[in-house]
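Given next, in structure tokens, is a single chain: the form predicted alone.
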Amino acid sequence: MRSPLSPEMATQEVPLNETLAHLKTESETLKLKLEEERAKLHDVELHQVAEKVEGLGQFVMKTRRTLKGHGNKVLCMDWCKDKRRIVSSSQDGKVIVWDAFTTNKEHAVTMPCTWVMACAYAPSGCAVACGGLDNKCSVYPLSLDKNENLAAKKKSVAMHTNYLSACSFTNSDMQILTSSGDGTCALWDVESGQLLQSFHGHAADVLCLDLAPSETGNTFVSGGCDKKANVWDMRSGQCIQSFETHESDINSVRYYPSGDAFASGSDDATCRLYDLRADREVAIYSKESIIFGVSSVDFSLSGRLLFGGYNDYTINVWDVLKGTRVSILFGHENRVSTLRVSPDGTAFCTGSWDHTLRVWILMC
């Protein structure tokens, strides 16, 4: 039978209580003084400080290539460097690598389980990363021989605890980054298998993660449906930023080209572009028309303007520094689901939950 507490035992608990009580209110006082000093240099907004510089005229953007062969909900894409290749995948299973000028498909692979969530190109064009509700993040070297059966030759690299919502190579293909349902990011090593850093600071899902472009850089950023994006460094595994403007989930995140800022889109129908060295939010774009989510967004080569794919089925263009929206673009029958941006910046691809992609270019 178990003793009652004692008189002394419950004296010690109250203080506890108490002083969990008190860091409680000490952080929220903290939390409100950063804001203050945040608000304090907040003097400008950008569209202000852009209102001299030129508009940008009247542009059309067609599709010039449709991709088919997915049977069902295309979820993620990446292009090959070399600019004309495409990874795809999709809920069929399937991974598909793409010729992008002629259509054809190159490479396919079915994966063990449905909804491949994610996929990459390595950035020698060797090999592509893929995973989903497998929790696993696999490795498939390519070769020229295209009867060749790439399952034969898989390699497991990553492994969570939940399932995989994206990955991306790093600047070799030896190091993989990851994403999860798990809450948590992970960097691998390619080879062995190994987990090199661990990245914990996600409430919930983390959803999405992008590589800061610099060749040096050791940082990356994710979003997740906790509605934060982290920035991390890839080196010591902590979150050194961190940013809650969003009112609901972050689909997708991507580094301005510069790697000074990052753009975010989510589920509250905004996207929304965070100045690092400003350490906050700098523009918000939305219209009050707009009411379905965004699922994924990158910028133009120049930086100038920010592509967005949303669930009523359309793309987005906007001007990135006057906060405007100066293109909407039709054509999938579902909701767009992922969008890149080519290396060279001629062309843009989106993946669609009507099974396929298309390739847009912009029309002189």
Contents of the next structure:
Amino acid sequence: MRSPLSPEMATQEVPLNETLAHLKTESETLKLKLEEERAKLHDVELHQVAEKVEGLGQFVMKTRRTLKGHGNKVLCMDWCKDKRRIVSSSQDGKVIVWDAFTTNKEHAVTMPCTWVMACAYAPSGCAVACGGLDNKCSVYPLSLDKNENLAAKKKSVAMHTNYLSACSFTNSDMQILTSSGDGTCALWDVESGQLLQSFHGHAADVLCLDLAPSETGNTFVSGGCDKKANVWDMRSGQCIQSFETHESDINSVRYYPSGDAFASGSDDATCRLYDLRADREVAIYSKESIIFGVSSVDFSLSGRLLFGGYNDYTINVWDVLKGTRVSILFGHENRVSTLRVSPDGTAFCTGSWDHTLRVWILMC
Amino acid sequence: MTIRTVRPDRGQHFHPRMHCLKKLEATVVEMQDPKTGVKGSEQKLNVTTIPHVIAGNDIIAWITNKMKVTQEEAGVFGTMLVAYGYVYPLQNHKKLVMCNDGSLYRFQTPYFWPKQNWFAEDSDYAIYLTKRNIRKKGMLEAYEQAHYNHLNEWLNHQWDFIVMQATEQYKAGKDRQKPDRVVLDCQERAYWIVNRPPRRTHSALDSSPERLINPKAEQKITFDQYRRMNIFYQQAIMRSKVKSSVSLGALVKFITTYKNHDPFLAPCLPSNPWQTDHDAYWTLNMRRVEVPTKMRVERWSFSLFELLTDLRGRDDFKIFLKKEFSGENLAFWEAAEELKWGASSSMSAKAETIFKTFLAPGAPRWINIDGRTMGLTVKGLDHPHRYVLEAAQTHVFMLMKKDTFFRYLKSPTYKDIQKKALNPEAHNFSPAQLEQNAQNRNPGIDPIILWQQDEEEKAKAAAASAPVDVKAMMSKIDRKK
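Let me have the form predicted in complex with its partner chain next, following on from the form predicted alone.
Everything in the complex follows now, all chains and molecules, and the chain you saw is the first one.
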């Protein structure tokens, strides 16, 4: 940040550089102090606390639905609150709303851009939002009339200066939270398209976000290519907590069902759990044999299981408490790009670059 | 559909990071170790003999042994080696998978390995296709021809250079020995299958759009950024933290509480719709059932948040509050939620309604909050914004959470619904019945219709109840706009 040159400034040039170095040292000292403070309260490891907890048995999980209809890589999907409908988006610009239970396609929209990397279902079930390389997030109200052209009622809501990587409605249809390749996240009023709050702090593309399921509902977490996961206050736009322990891009973040922790999945092939109240990373879910990046993560309803979709076409299921892998699922023929557990936890859906979506459950 | 074929420069130029490359390379080098690596042999292909050919099952066996994994996992790893282009198949060259049988593969030359900072440019691809065209016209496959035509169009300004390069490479190739030429052709073809995959080929280098900011660039942190970072660190140091034993204990407690409600840990009754194709589980748990299930009612007792999030639970809570004549706290909380999450344009109207109904002296549903909060809130309402009621809402929520909620759980209202609640028996379908279910899956009700019904119910409740159902009025204001 250079101030305009003036005669006084010229003589102040040297002190300015000193101050920068001074700030850098101060920054490093403070960072160490923060680590110290965090360590002081670290009196037990997660797996120690988990010793008293019963182990999990064998899991048999199978695909119960395979949704075919996309002509290209499936990039994103989201569940409707009715627990059976989903919206999915793909590389060729198509956004499809399915009733996954019957496998019927209910609505289809063709976006005027390719790589629709983000899509979300509105809480009311009456609209979907999507965006990607068009740098925008648009909302399409759905209709009972199957012949109606949904693109006619499309509403452009968010405008970023680079690609849209993720979007999510808040507790109502009236606001959308977005993250973008331009390094920022933003909160928008759907009706007017007005920017309500922007969130700056990531040093590189932001790839994912998730809203906190808490009673206050005022925070969200985002993950980016700068290897950081940041927790933000929606009211002030401030970053309130930040975690930088991953070794590569963070592709996915998801809150623990209680809202007191969150998991992240990264290109460094690990998933990690961060405890928000203790302000630290508390678990790493990894194996020597797993070297390919995690594209998306989600918890089962109780938070005991963490599902991860990987770039080696598999899904690994982790015991959140004990840190062990309880199951590995095969089936997709290309990388798993998106994974979400249904709202009532009865199933999880994966979308893949093999053009299909699969719904998986525990077989009883 | 207007998909742009000419690539606009959006400023994104950086390949997504591939963190796995280092480990992959290390493994591939080990696999080629003459003593401990995978055993290769010679294979005859037409009239040429190809050296160092390896079989799929040998590779998978080596991986299984080395990485101590199951055969299936080894198969996955093997497929990734092929998908990244470290190993290429000799037969069926467009299918980038590792088959656990006698299928033949070769190691790719390191020159063609994937690299983070250097990727296959369109101009390189154009040179490759042109070279093959020079060698023999009509040799390009349909998808390659399509690529060629496209490249010819938008790289037209470079075309002389491309033809020159292609001719040079073709001439250099002619000077080589036939076996070397065959091998190089194979390697080059494999490289381009991975970097420009045909339609049904799944390649690991077929990547997502480029990133905007260079992940490897040294971050030049400015004066201002350092200042901000330092403030952030200072605040983070000051913020109260909880001991690990306490917060981790809470995580474990949550899991234990919800264990029986997690369909991946305990069976859901009567059955998981996805398993039996019977949607009774969903019908029994709809928004407006007369009698909820026992599991659902149990879940309401876990926290006030659960009770309020499940609208059926919220209804039951309202019945209790009505009996206690203390419904105004919840009504205020609902109105504050509507304000917070509502459309910007409706905010002033809502704020005014809330003031008149809950906060003004002598208001019909006056809420009892401490003087300071009341003062701040009323003042804030002069210039309403969506978080103006935050303090008051938190106060009211805490009141409900610490007092009203526990009284509800002990109340006859709750005990009554607990008794009435359904405990559905587990389904026991025969294979024939399951077949039937699969054929007759219930399409359910469209969420749009459910939402419309919901709005009608709210309107009815608003008309019928006194005092005014503030929540319904608020959402009506929203919808009108």
